[in-house]
Structures are given as structure tokens and as C-alpha cells.
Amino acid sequence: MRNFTCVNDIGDLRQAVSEALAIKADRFSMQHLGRNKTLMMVFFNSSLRTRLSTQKAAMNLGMNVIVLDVNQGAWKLETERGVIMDGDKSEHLLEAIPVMGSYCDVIGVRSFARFESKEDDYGEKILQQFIRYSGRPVFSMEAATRHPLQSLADLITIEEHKLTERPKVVMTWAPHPKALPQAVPNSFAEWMCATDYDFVITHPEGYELDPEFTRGARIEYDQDKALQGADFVYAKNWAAYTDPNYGKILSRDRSWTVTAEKMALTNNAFFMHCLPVRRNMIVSDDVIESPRSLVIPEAANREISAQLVLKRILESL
């Protein structure tokens, strides 16, 4: 595997999960792969789980790790071609990227949607420049449209906890005070649609995601109806995708918050969320603290998903 940006890059999902569980059982058995290899993690946006889990995964494999926070201690970077750089940005990404590549063997990039241009966001402008100009294998640590490391961890978590071969998995929109990118819901939908699960997406009208990611899912605008019989409930907010409302908040309807009453409609479902989560907006305290909450095991599996991806990239070097 050269680059990792979406579900198609990982290949057969059953094989990937089996490999991930083997890694989880013995995390330090492949340190020879990373010996004298360096991972550079480039952050254009904040991170907690992604930064810690990916660094830990690289260390498990014997790698050296360099972490660059572009917004702290680095020159401000220009990303647009053809601009006269007479402002506060001192370096262009087109020089910065190959320089970064010269110091490492693998690059991870985290760069969110900006909601300034739908075309730029969905063209993955920054991630694609790293792939094109770094000369190194590149993996996404969350991009404008996808968060594949999270989705792989989600899949591993579901496989570890499912009680039936074909569980019903429901991704529900929930309210949030800020406009959030579609990367996590896009990616979760894309990965779930690649499985044989019974996958349902529920959200208010106007919050339809790009069909590229949801093709094969059932869309249900009645949350209560969607939750009936669910085995897993994955809550997430996202801003509107469709024009002319791209990047906008259309609703803060608190009736969409995942509460104990909502979970009572399910088949004693497990609750999932990628974190960080706004308590009593996205989910009530009693649900996230219940024995059926998987948010901590799910976060712990971020180390495993990152290690699987890094292992495969190192094997290809």
C-alpha cells in the first residue's frame, strides 16, 4: 500500500480486520519494519486521539516520529498558486512539502475542510499536494472529506462487539453549536457501505451527504423509526453539504440528541462516537456513561488502525 486515503486502499475488509486483531494481540512483534524509518505527522488542525494513537502506533513499529504543528512554530504557509506573497505567509506549500519529504520516509497529514470553497474541500487540495509533491507514501489523519483511520477503528470495534453476523448499524445526525465538516460521516458511511451490514443513515431533511459516500445505505428522515432494532448507534453532527447551504447549520433541534429514551428504541444497541463529543448536545450523560458505550474502546482502536496502515506502508517500501 503506497497511500491511504479511503476504504478502497485497504483492500479486503475481512482480511484487514483479521490483521488488525493480530496486531492488537502482539503490538511489538514487527519493530524491524520501522527500524531507522521516520514518520512525519503534519497537523494543519487540532488533534488528540489522532496525534497520540498514530505516534504510539509508529513507536510500536520501531519508527522515529517527527510531529509538525503548522500553526505553531512553523512559517505560515501559502497554499494557492499564482498569488503574490506580500502578506503574512512566508513560505509556499510547494516548497515546504518536498522539504518535509526529504526528512522522513512516511508522511501523515491532517487538514480539515475550510468551508470556503466546496470545490477545494472536495478536491482534497492540501492532501493531494502532499501525495503529488512529497515523494513519500502519504496517509490521511483526517482530510476535508474523509477520516479513514477513524472509520477503520470503527469497523474493528463493531467486529469485536457484534452479536450477529449482519448487525443493524445506524448513523444518526445530532445537534451541535458549530458547523462541522462531513469527513467523519462521509467516511463512516463509505466504510459501512463496503460491508454487508444493514446500514441506515438518519438526519433531518437538508443534511443529505454526498451520494458518492452513501450509495448503498438506506436514508431515513424519522430518527425514531431508524433506531428501531439497531445494534449499533453512531452519533455525529455535520454541516449541510448540498448547495446553496454548504457548510451551514440548518438545525439545532435538540430532539435529535441521543438519549436513553432514544436508545430504548434499539436492540439494546451499543453507542459509538469518534470523540470529542459535546455532552447533552450530541448524547446525554447517561448514554455515553452506560455499559453499552463503546467510545473508549473505539478510541483505543485508533492505535490499532494506525498501526495496520503504517505496517502495510512500511512493507511496501
Contents of the next structure:
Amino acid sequence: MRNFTCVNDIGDLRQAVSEALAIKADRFSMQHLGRNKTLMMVFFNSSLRTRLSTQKAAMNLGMNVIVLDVNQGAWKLETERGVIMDGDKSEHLLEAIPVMGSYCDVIGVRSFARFESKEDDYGEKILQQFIRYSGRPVFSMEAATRHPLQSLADLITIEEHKLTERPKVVMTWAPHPKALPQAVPNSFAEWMCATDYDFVITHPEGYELDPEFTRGARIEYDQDKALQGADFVYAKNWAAYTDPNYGKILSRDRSWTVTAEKMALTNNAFFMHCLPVRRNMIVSDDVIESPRSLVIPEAANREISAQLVLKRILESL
Ligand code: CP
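Since the structure above is the form predicted on its own, I would like to see how the form predicted in complex with ligand CP looks, so please show that one next.
In what comes next, the whole complex appears, and the chain from above leads the way.
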């Protein structure tokens, strides 16, 4: 595997999960793969889990790790061509990317949607420039439209906890005070649609995601109806995708918060969220603290998903 940006890059999902579980059972047995290899993690946005889990995964594989927070301590970067750089940005991404590539063997990039231009966000402008100009394998640590390391960890978590071969998985929109990108829900939908699970998405009208990611999913506007019989409830907020409301908050309706009453509609479902989560906006305290909450094992599996991806990339070098 050269680059990892979406579900198609990982190949057969059963094989990927099986490989991930083998890594989880013995995560230090492949240190020869990363010896004298350097991972550079480039963050244009904040992170807790991605930063720590990916660094830990690289260390498990014997790699050296360099972390760059672009907005803290680095020169401010211009990302557009043709701009007369007479403002506060001292360096252009087109020089910075190959320079970064010269110091490492593999690059991870986190670059969220900016909600300034849907075309730029959905063209994955920053991530694609790293792939094109770094000369190194590149993997997404959450880009504008997808968060594949999270989705792989989510898939591993569901496979570890499912009680039936074909569980009902419901992704529900929930309220949030800020406009959040669609990367996590797009990606989760894309990965769930690539399985044979019974996958349902529920959200208020106006929050339809890009059909490229949801093709194959059932869309249900009545949250209570969607939750009936669910084995897994995956909560997430996202801002509107469809024009003319791209990037806007259309609803703050707290009746969509995942509460114990909502979970009572399900088949004793597990609760999932990628974290960080706003308690009592997305999910009530009692649900996230309940024994059916998988948020901590889900986050722990981020180490495993990152290690699988890094292993596959190192094997291809
Ligand atoms: N879920 C996730 O990616 O967490 P961070 O934003 O903290 O990395």
C-alpha cells in the first residue's frame, strides 16, 4: 500500500480486520520493519487520539517519529498558487512539502475542511498536494472529507463486539454548538457501506451527506424509528453538506441527543463516538458512562488501525 486515504486503499476488509487483530495480540513483533525509518506527522489541526495513537503505533514498529504542528512554531504556510506573498505567510506549501519529504520515509497529514470552498474541501487540496509533491507515501490522519484511520478502528471495534454476523449499525446526527466537518460521518458511512452490515443513517432533513459516501445506506429522518433494533449506535455531529448551506448549522435540536430513553429503543445497543465528544449535547452522561459505551476501546483501537496502515506502507517501501 503506497497511500492510505480511503476504504479502497485497505483492500479486503475481512483480511484487514484479521491482520489488525493479529497486530493487537502481538504488537511488538514487527520492529524490524520500522528500523531506521522515520514517520513525519504533520498537523494543520488539533488532535489528541490521532497524535498519540499514531506515534505509539510507529514506535511499536520501531520507527522514529517527528511531529510538526504547522500552526505552532512553523512558518505560516501559503497554500494557494499565484498569491503575492506580501502578508503574514512566509513559506509556500509547494516548497515546504518536498522539504518535509526529504527528512522522512512516510508522512501522515491532518488537514480539516475549512468551509471556505466546498470545491477545495472535497478536492482534498492539501492532502493531494502532499501525495503529489512529497515523494513519500502519505496517509490521512483526517482530511477534509474522510477520516479512514478512525473508520478502520470503528470497524475493528464493531467486529470485536458484534453478537450477530450482520448487526444493525445506526449512525445518528446529534447537536453541537460549532459547525463540524463531514469527514467522520462520510468516512464511517463509506466503510459501513463496504461491509454487509444493516447500515442506517438518521439525521434531520437538510443534513444529507454526499451520496458518494452513503450509497447503499438506508436514510431515515425519524431518529426513534432508525434506532429501533439497533445493535450499534454511532453518534456524530456534522454541518450541512448540500448547497446553499454547505458548512452551516441548520439545527441545534437537543431532542436528537443520544439519551438513555433513545438507547432503550435499541437492541441493547453499544454506543460509539470517535471522540472528542460534547457531553449532554451529543450524548448524555449516563449513556457514555454506561457499560454499553465503547468509546474507550474504540479510541484504543486507533493504535491498532494506525499500526496496520503503517505496517502495510513499510512493507511496500
Ligand atoms: N477521533 C480523533 O481523531 O480524535 P483526535 O481529533 O483527538 O485525534
